[in-house]
Amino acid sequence: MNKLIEMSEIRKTYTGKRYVLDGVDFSLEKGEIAAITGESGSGKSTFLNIVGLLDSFTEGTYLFDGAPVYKNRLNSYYKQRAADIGFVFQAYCLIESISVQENILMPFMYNDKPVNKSLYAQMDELLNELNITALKDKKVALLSGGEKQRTAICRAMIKKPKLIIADEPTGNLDEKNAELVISAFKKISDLGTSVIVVTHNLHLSFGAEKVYALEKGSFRLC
């Protein structure tokens, strides 16, 4: 089986009246990159939260790596989120009082992978790819928005998850650093990690094999 994500007829309502997502069908191959666009309020964040096992859906079916995701068992997926999914949020979700290095290694507090020389070497390689090596020991509170974004991307990538979910990952970056991020996503997808990117910048394709527009609660393939 090559599909990582299979979603069919996904619906989500918070009020019982209006559906934020209304019949979403979505699939993603292992190692594939998909880009999603849509106006503010179209349901992009809701969709990302459901894919990332952070929010439940109201109706439909969802398979993650061949296994069913049950809409009423969200709390049981915390280990899977920690091991299999890397998140890049617009708000960064970094701990500002500790260093870049400590933030990047934070996911390993929640899984069984050891922090060893190999992991430090992997981190140094990512830091170099994203042009933030010099910031490794700097506290996050002292970073610019773009530096925080690249730190968050490095944190998501280092555990080599099955899926990376990135919400506007180049929104605070200049063109040069945006290209570094795109290159890093392409590289990790070549190694088998799937990537979902939400972007308003459609001229930055992120190497996506599929581009979707979220409109009126469902996807249109662009």
Ligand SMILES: Nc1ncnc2c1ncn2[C@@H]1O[C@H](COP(=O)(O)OP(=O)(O)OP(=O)(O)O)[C@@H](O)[C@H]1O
Contents of the next structure:
Amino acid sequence: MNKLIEMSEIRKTYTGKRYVLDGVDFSLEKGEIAAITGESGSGKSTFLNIVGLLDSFTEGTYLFDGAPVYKNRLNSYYKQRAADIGFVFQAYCLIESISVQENILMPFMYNDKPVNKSLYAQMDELLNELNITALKDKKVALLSGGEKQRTAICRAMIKKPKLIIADEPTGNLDEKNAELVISAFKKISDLGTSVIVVTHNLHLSFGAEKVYALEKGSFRLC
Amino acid sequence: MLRKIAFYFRHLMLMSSVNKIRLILTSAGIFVAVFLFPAGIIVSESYYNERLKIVGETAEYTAVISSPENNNDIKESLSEIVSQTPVKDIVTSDNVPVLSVPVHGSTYLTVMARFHGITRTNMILPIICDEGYLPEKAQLVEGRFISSNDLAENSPVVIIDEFTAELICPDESAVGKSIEIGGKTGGSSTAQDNGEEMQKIQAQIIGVVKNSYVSEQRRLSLKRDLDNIAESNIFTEVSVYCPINMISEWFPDSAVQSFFIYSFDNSKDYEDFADKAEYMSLLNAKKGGAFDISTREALISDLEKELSNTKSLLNFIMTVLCVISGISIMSVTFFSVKERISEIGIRKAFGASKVDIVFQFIFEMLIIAFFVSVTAVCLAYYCCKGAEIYLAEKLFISFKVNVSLYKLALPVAVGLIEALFSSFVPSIYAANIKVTDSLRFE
Ligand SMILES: Nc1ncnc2c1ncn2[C@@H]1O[C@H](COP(=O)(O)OP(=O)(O)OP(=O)(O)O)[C@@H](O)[C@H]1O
Ligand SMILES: [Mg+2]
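Same protein, different state: after the form predicted on its own, show the form predicted in complex with this ligand.
Following is the full complex, with the preceding chain placed first.
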């Protein structure tokens, strides 16, 4: 069984009236990259939240790494969130009051992976790859949008999760830095991490095998 | 593993010190409750320990039987229940002037002495105070104690304490000097009357002992009197000890009070005797031959009773303060939860469980509470120390800070418990916020 994610007939409504997701079928292999496009407000972030076990769905079935996800038991999936999933939020979602390094290492408060020399070495390597080594000890509140974005990417990647979910990870980046990010994503997927990325125009350069367009609450394969 | 724990704690510490206002408000809340607590404890404990000192030096398992009527029959009736010859002390019930000196204009200082006749050669000296008769272990600072020779030959010798020595011979050693019973008559009319009535007798001072608690209090109160240059004459009381037979020789007409001291080796015999004597005292009271029995335990329990009201008042104030500051801490924590909602969401998105979030908030509060409590306790301690110095030097009031470490640990524990309780509800609230909702705050 090589599938990390299997979803069928997922529906989601916030209000009870309009279904933001209305019958989504989606599956993802290990090490695979999937790109998602769609208009603003089409429900891309909603979908990512559900995949990332942050939000519940209204109807449908969802298997994460072979195990069924129960929509009413979100609070009990903290172990998966800690070890298996790395999130890059559209709004970065960094803790503003502490430094870049503290933010990047924050997930290790909650997973079993050791905090040792090799972890610090990996962090330095990753910071270097994303061109933010100099910002290591800077407070996040003082960073620019693009710098925050790369910090968030670094935080998601460092724990080597099974799945990275990235909501417009290149949205605030110039071409040169976007390419750095894209190659980092490619590199990590080669190591077996699956990636779901929301992107409007760069999906081809991600080397995504599948590109989905979210339209009227369901996916259309492009 | 250790590295991980260190990392974990560093991170939590970093977060707890991020918002200065929150930190200050929380600290202030805890401080208010915790500061007054140790201050109260220190004051009441010190007072208690100070008062206990009166009793503290007394010999254990010792019962004192006193008879206002100087009834020697008591001894006989008590011999029915105990086969022990008691030690006998006699105390003159009147104070005798021993010194009268002008201090300021027409103001005179008159020293009135109460003579204690003792039958022993050990260092146990009786002290008569509000609490009753106390056989206290004395400490010789100069000279010698009353010897068996003195007792046998009825030598006209006396033992005085430092306070008395200071009054009688302010500039030189008192040992070898004599004390003039009847006193040098001064301007005081009382002193004059007494002086004319009484023949003047010289008693040789052979030893000086350390001040008892009572003498120390008298010394301070005299200092206060001398400080407030009063218009009226000043009197002070001192205790003088002599061989027992000298009392009847020196004061043939004076009324005296007798004390019989029974000592025991163990608490069982002692309690047994105390019970029986108490019963007998009741019987004798009906017959008209009443006597009093005082024990060290009774003194301590009296003292405890006296202080228990103060303590319960203190506890009540403390509880009220704790509740008030608990509520204020809770509101500060709630405010901080609101402010940190996105942080909570981020942490949960990266794997923090509800327990992690609850733990984080409580942990932060405990750390703050610990440091604040310790600071408050130290500050309270040094404030009381300051008060001690001020009272002693400016007002001549003896207040000694005397408190056990355990009693100081108590307010720290209270601070921690308070922090625990008042951060519990807000942290549960924080832990239950939905991730997607909290990230919306970004
Ligand atoms: N918590 C919520 N309660 C009510 N409605 C919501 C909530 N979250 C999202 N929505 C609605 O669901 C729809 C989808 O939102 P979503 O954030 O998934 O869009 P998106 O595709 O990510 O858009 P964008 O490209 O602008 O980020 C929107 O119409 C939004 O208003
Ligand atoms: Mg979105």
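Basically, rigid core = biggest C-alpha set you can superpose within 1.5 Å across the two forms. Residue numbers count along the first chain shown, from 1. Computed from a prediction, not measured in an experiment: that's the story for all the values here.
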> Once the two forms are fitted on their rigid core, how many angstrom does the CA of G16 move between these two forms?
Replying inline: 2.5
